[in-house]
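Let's start with one chain on its own, the form predicted alone, as structure tokens.
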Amino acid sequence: MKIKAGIIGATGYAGAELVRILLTHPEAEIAAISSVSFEGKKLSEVYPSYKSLCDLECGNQDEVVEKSDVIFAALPHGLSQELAAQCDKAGKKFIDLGADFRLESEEEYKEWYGCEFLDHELHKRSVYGLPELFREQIKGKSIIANPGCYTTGAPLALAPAIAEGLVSTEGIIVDSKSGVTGAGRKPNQGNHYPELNEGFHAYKVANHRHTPEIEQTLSKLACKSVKITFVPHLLPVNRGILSTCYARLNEGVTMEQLRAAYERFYENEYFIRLLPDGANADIHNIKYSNFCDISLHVDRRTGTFVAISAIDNMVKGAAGQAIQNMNLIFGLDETTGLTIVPPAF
């Protein structure tokens, strides 16, 4: 019997991407969807590309919980905690694509999001769903905090170097560029075409909400507190995130040691593609896929290690990773339904 999947917030970009991938998943089927903005409308009316493929009507949240084995919540922060409790009470699996369960510290959640933990026991039972780093903790769990987009690409770029102590944890810089879908579907001046086209700018400099999430992951890898400087930028493209991460090499560390560490760390990771020396990670090569491409570089003059990752912010940075987590919690092969080949052009 197939896993019955429900999507709350199905008409946002992440929700629509969940639909796209789940439609071809061999072990799952979409049981119900909901949308506050488009309740009563068919998804194919909102996204005509889904005509005859997904003509489900957007119902309400309770219907989705009732009909589903696993509920994906593609909602803004602050809206998932009560829903998680509802799913938990009903014995349903819950995967949150929002931020409500990502931070372990309530103080940081208050500082960066202005919200409190409503159920501390529920937060203790939740697991951070970055499979390449926390796979064993995810398996079989019921409440998964799906990482953000920046918070997937940057930690994956740095993880082996941090975990093996090859770079200093002081002065790390993460410089990321994202496609505009990362800003969500709701229009505003920042993603209005004339404002975005032929432009390129940083935003929320050293003040982005993904900062503590990246630090939380890197601190776990380093087994000590890690602080970073994080600067995101908005690219005039639809999708993709390129993260260029800078760290000071520890004394005597060579490029050969770094490459060996990355090859060991990611040896059995299907979705991590470690590029050869001289190649550069490029968002063009990972579009619509769940892959994370990583290239490694050393500035010998300054002793700086540069790790660059490229992911699709809507797939590995959101919906694809959520389905990867679903596969893990239901005991499926992790790649099931996710062997999507990026287009060549």
Second form
Protein chains: 4
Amino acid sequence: MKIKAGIIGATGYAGAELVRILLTHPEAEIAAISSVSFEGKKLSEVYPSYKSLCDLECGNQDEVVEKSDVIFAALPHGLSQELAAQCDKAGKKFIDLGADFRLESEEEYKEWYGCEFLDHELHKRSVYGLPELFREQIKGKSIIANPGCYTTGAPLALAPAIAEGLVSTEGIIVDSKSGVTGAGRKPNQGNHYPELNEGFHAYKVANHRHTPEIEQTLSKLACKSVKITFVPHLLPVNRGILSTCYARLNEGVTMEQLRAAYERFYENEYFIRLLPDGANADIHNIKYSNFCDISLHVDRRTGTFVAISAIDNMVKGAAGQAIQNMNLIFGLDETTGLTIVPPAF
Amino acid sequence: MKIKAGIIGATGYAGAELVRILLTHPEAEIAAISSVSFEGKKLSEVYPSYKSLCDLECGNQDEVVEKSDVIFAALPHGLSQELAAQCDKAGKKFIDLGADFRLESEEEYKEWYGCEFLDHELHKRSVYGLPELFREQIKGKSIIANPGCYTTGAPLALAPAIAEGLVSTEGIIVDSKSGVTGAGRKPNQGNHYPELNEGFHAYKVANHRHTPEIEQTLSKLACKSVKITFVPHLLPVNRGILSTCYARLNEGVTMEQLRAAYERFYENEYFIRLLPDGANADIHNIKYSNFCDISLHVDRRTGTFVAISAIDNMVKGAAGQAIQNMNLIFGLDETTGLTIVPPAF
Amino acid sequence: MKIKAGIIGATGYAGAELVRILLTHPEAEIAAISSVSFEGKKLSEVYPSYKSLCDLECGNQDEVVEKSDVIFAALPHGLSQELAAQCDKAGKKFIDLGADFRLESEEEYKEWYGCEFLDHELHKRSVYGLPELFREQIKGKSIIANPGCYTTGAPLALAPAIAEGLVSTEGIIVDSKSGVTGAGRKPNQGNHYPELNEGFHAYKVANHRHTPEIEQTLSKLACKSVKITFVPHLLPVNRGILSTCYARLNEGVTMEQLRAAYERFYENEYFIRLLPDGANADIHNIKYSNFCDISLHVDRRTGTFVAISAIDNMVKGAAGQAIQNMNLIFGLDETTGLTIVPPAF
Amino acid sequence: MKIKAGIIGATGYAGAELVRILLTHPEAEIAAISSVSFEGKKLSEVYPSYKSLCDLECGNQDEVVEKSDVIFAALPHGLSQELAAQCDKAGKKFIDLGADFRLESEEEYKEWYGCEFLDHELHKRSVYGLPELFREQIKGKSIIANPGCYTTGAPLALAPAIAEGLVSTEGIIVDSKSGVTGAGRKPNQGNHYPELNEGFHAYKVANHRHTPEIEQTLSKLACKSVKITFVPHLLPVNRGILSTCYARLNEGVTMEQLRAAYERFYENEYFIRLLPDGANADIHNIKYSNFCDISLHVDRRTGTFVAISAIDNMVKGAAGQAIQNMNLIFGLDETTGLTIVPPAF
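And the form predicted together with a further copy of the same chain, for comparison with the form predicted alone?
Full assembly next; the chain just shown is listed first.
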């Protein structure tokens, strides 16, 4: 029997990407989808690329919960908490692609999102779904906070260096560049083709909501509080996030030590591809796949470590990772349905 | 036992795309690959997107022939004839992505390519591999001439109208627009990023080599000689061909008749998606997949029929169709390994 | 004393482009601008590229009329007629970038736009502002209907062949491809970056409103009624329209005759660049300028003439041509302020 | 009498851009151009966008020196030193867009470029042509080392903060993103359209040759040796460099102080546009112009200053700045011929 997967918010980009991947997942099937904006419409009317492949009609949230074993929610922040409770009561697994369960500190959630935790017990039972770093905690859980897009690539780039104490946790800088789909499907002036095309700029400099989430992950790895400077930029491409991460090397640390640490740390990770010396991580090489490519660099002249990661913001940064979490909590091989080959061009 | 597939010319774009699709084909596996320019290199060194997925080393042509049940050749024209003979002698299936076996008339081959047929018997035993139009002839054959990219989309757009005599075979115009990968992997001034980006132009106006090939297919459908005007253009996108095809409606023919003819003609074709009235075929919706989307339009004011097809030039226009042909000649379901979901963005 | 130019609808794309060109026009200055959506805002707040160059505040329509010698109106259709009357009464020149005065036949205007002529006398006194074809009628006029974007490139590509009777006026096909700015500044799903990028499709096939306008121009040149099939497509680039125009050659007409006719016809036209044999018009080469590049091709096999024109839809297809008309009606050299060099990349 | 300008290496991108700007310069004219690869060809054959605007034939180097008052050289490094001597002997001004005269330390030149200074006296008489920082030294000079592209934007972003001691000179990070034209006109695999499009990656991480040049400028401003970590990235756009520069704030420094320092420092600089709080520098807004837009940001949480600059790598980063230097050494208003309006789209 296949896992019955439901998608709430299926017509947003993350929802559409969940559909793309689930359609070829050998152990799961899409049981129901919902959309507030397109209720009653076929998904293939919203996304003609899915014609004849997913002609399911968008229903409502309750139908999805009822028909599914696992519910993926791609909702604006603030709306997932009640839904999580509803799923929990119905004995369903809940994987949240929104932000409601990502931050463990209610204070930080209030500060950055302006909302409160509705049910503290539920939050305690939820887990942050970044499998490469927190696999053991995820297994067997039923409420998963799927990380945000920026918050997957940057921590994966830095994790081994921080976990093994090879770099200073002071003064870390994350300079990220994201494709446009990260801003969602709703048209606005900033994403209007002629104003974005041939352009490039930073946004929300040092005040993007993914900052505390990256810090939470790095702090766990460092076993102490880590603060970073995070500057996201908008790339004129559809997909991909490249995160260029800077950290000061601790005294005497060599490139060989760094590389050895990364190789050890990611030894058994299918989705992490550690690039050889001289190579540069490129979003071109991971598009449409769940891979995270990482390249390592050292600036000997200034004692700076530069780790660069490339992920597809919609796959490893959203839908793919969510399905990786699904595989994990249902006891499947973690790569099931996710062995997508990133096209060469 | 899986089919052992070999690829000659694996480091070109068509070869790389064959690899992408074969890697997830459930009934075939890549037995060997070759490349003149990169012999001795791993494919993943040439295309880092394949790292850990296809780290096969490029060998030579003879090794590929020896190790494979079916050989895909992506070679410059003129080089496939000897190879076909070699494969034939060794009892291997041969699927040619080049031009050597596409034209049935040696005269036309001489005129457009400047080469001769080396072995007439071999040419007679080869078949033109456009399954939607010539499926029955393909079955059981061992030398397949896989169509060129333009020569798939335009005939599929016009076939039912011509086969059923709904339009005039005089004055047909095919205005095609192709993504850049159609021009191959070798860098040149015309494909240099800054000179192509934000540009758009026609090329080889009314003298592109795919002209006689399109005419050959249309002539078979019409059961008489058809000449067309064919103008290809270069689009600043990676993939996709949109062909806007114009033909004069025969007296009294209605849109309803046309639509009915297309529905009948393509009734059982998985890879043909006939779009509803009002929709427009878009290369955005078929990228990375083997689909051919077709939209139908009538200009009542001038009595002109406009059929528009969208294919991925590298999939339905090259590697995907080659694998469709492989499935066909090995007796597999034609869609095996080709149920790729075109991404929504 | 410089000409005082006013712009109504300055925050739309055509308005913004008028500003760009007028800012360096040696004989004109921007006296006032208006915008319904951004009244009270500086233009440079709407378009930060104009910071320190045009920090004028958007006022209302009446202020613009009062302060200006010539009023450029970039308004949705239906709104220009009253404004034209107001300008006329105030003794001001009026150059309309909208559609209200383009069609001479009220019937056609009703059919395609659903509106009526408010003041027939005003319509009679207006003139269609395509200087290369109707220069003499434009001089001294005070109400100019500036052509639409598609309606400049296609007629210029075909004019000499039609005026000199070298091609049939039956069965003409215009297959045009336009950059995205043609669809305006208002964001919508179709122009949302991720859905347009790497895509390409036709739209309003055989029913675009520019059809009767192209026909009107061609009919004047042919001295008889001409009907065409017009299919516009949307290119994933910011600027430019390439129009590939197909017409049947009249018996015995040679390429030499065609070229001679074009050379004669455009002999003194600064903005028309007739390309040599073998070259292909490319939107890359005319961006940001008022040039119209034209390449000529003949398909001997089918007796088809192919003329291809490339213009910048926002310059020769809108703002540049409007300023060319301004120069003309104010007795300036037609190229004043318009000798913009199209960048090489 | 207009200044007679000659361009050596006119068919490269910097050369072509010099032509574009000089063609509308009111006080200069192009006297002669040369090109090794295209000698004997018209420039408009190499760049069809210049047809009818610059149909000059490419001659040789000696002709250019002879016919010109000022020689712009856009040559591979190592080739400018002899040419500078030749120009100097002939009493001509020499503006070098290459690297030979940029570094004052021969040791650094050897380390990063592997070449030696041929004539130390000549090097002493040359000056680094970044007018906003070194205007007084430039005036009256005849050998100008025009800065490299990255080496203009980053120093301009940081200059006031460093000159006024508001940030630490330790640990400065410059994360730059450049359009493709920076890599020149010669096609290669990395700039081949399908492999760059929809991609993004860093290159020459912490070992790009512009590093010592940026350090030289910052060291002068700081009056002490400054080392930086510099990581360039390749953007899939034609033009523009965005440099995101990170520096630790000195104790107690406020945003108000920073802004005041920048306003003072750049008070009379036409080409520097200091953006208001909340705005983000964007390469979209300075394309084709000589402007450098700068936005200022502070990360209070970590005490980090973020200054972001946007320039057109081919204008303020190459040809425009070279002409700004020409204006300066010929005693013209520095903005002559450079009041180009960056298009709104």
